[in-house]
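Here we start with a single chain on its own, the form predicted alone, put down as structure tokens.
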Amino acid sequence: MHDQLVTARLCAAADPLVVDLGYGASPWTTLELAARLRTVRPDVRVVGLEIDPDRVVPGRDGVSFARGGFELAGLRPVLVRAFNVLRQYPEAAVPEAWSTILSGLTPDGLLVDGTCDELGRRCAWILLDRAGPRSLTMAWDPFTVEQPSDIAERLPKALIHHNIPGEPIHTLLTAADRAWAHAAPLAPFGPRVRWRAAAESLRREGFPLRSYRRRMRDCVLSVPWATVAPR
């Protein structure tokens, strides 16, 4: 909802079809996704797909569910969210999975490949279009995460094994921790205020962090893919 490119593509779509790929044992995240996207595009159509037929549930609240995998059950969505799906695969399988999903999108469609913990307090996702990855975004509950690098355990499969010295993602997270430490005097004002100061410090260092037009509940760090692409 807060990504201008995602909302622009969704609003411009002739058929605002969105797929939640691999929603898991219960459909609650798919239903929540639909409710939130309707604030952007009231006529959005959301379909939850699961490869396990035993997990396919009856439609409800204007959301339908079906069996499907990376081929998207033959649908042509403008947006696909795949959270905690590719983490189950080896890293070498990621490019082919991306290619399969992206080939099923509309020409200007987008894929969100992400990972989060069970309660959604630590999230990281890569935004892709048919040309490839566009950005990495990391978001976390400011009251349950001690420092930015704690998000590393939830990096998407394409990055999680690259959080080592010499790799761009490690450089970014190390710098984020350093900026967070330097912003410690602002801790009495709360972690959100402290993170905003840390983010500004990172920008001054030359890291191209995205600036959002509205303040968010979570701490958010988003950069172009080129900033973190594995060497």
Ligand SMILES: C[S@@+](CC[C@H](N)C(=O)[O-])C[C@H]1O[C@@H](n2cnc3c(N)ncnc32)[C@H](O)[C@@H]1O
Given for the second form:
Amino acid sequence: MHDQLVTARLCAAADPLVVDLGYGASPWTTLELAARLRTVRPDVRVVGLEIDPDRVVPGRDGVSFARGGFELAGLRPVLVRAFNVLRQYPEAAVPEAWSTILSGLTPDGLLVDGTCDELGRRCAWILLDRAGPRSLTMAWDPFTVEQPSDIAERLPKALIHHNIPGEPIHTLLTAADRAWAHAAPLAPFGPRVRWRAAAESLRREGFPLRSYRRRMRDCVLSVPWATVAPR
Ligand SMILES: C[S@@+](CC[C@H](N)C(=O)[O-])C[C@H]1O[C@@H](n2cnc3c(N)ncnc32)[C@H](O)[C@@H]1O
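Compare with the form predicted alone: the form predicted together with the ligand:
And the full complex, kicking off with our chain again.
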């Protein structure tokens, strides 16, 4: 909802179909996704897909559920959210999974491949379109995360094994921690103020952090994919 590209593509879609892929043991994330996206586009249609047939539940609250995997059960959505799904696969399986999902989208469709902790306090996702990955976004609860690199343990599968010296994601997280440390004098004003200062200093160092018009509850660090793409 905070991503202009996502909301623009959703609003422009002839058929505003969205898939929550691999919603898990209960469909809460799918129902919440539908509620949030309806504020952007009231006629959005949301379908939850699960590879595990025992997890497919009856439709409710205007949301339907079906069995399906990376081929998206033949649907043609404009947006797919797959959270904590690819983390269960080996890294080598990611390119093919991305390619299968992306080929099922509408031509201007988007995929959000993300990972988070159990309570959603540490979160990271890659936004992709048919041309491939576009950006990495990390978002965390300002009050429970001590430093930006704490997100490393929840990086998407395509990046988590690359957080080592010499790799761009490691360079970014190391710089973010350094900027966070330098912003320590602002800690009395709260972690959001401190993060805004840290993000500004990262920009001054040359990291192309996305700016958001709205102030957000979470601390957010979003960069173009080229900034973090594994070597
Ligand atoms: C850890 S749960 C994630 C649940 C929910 N998305 C969340 O983030 O809380 C992962 C789910 O992905 C499902 N899954 C694994 N591979 C899948 C695939 N290829 N297509 C659809 N679902 C898949 C599993 O059955 C499991 O229910």
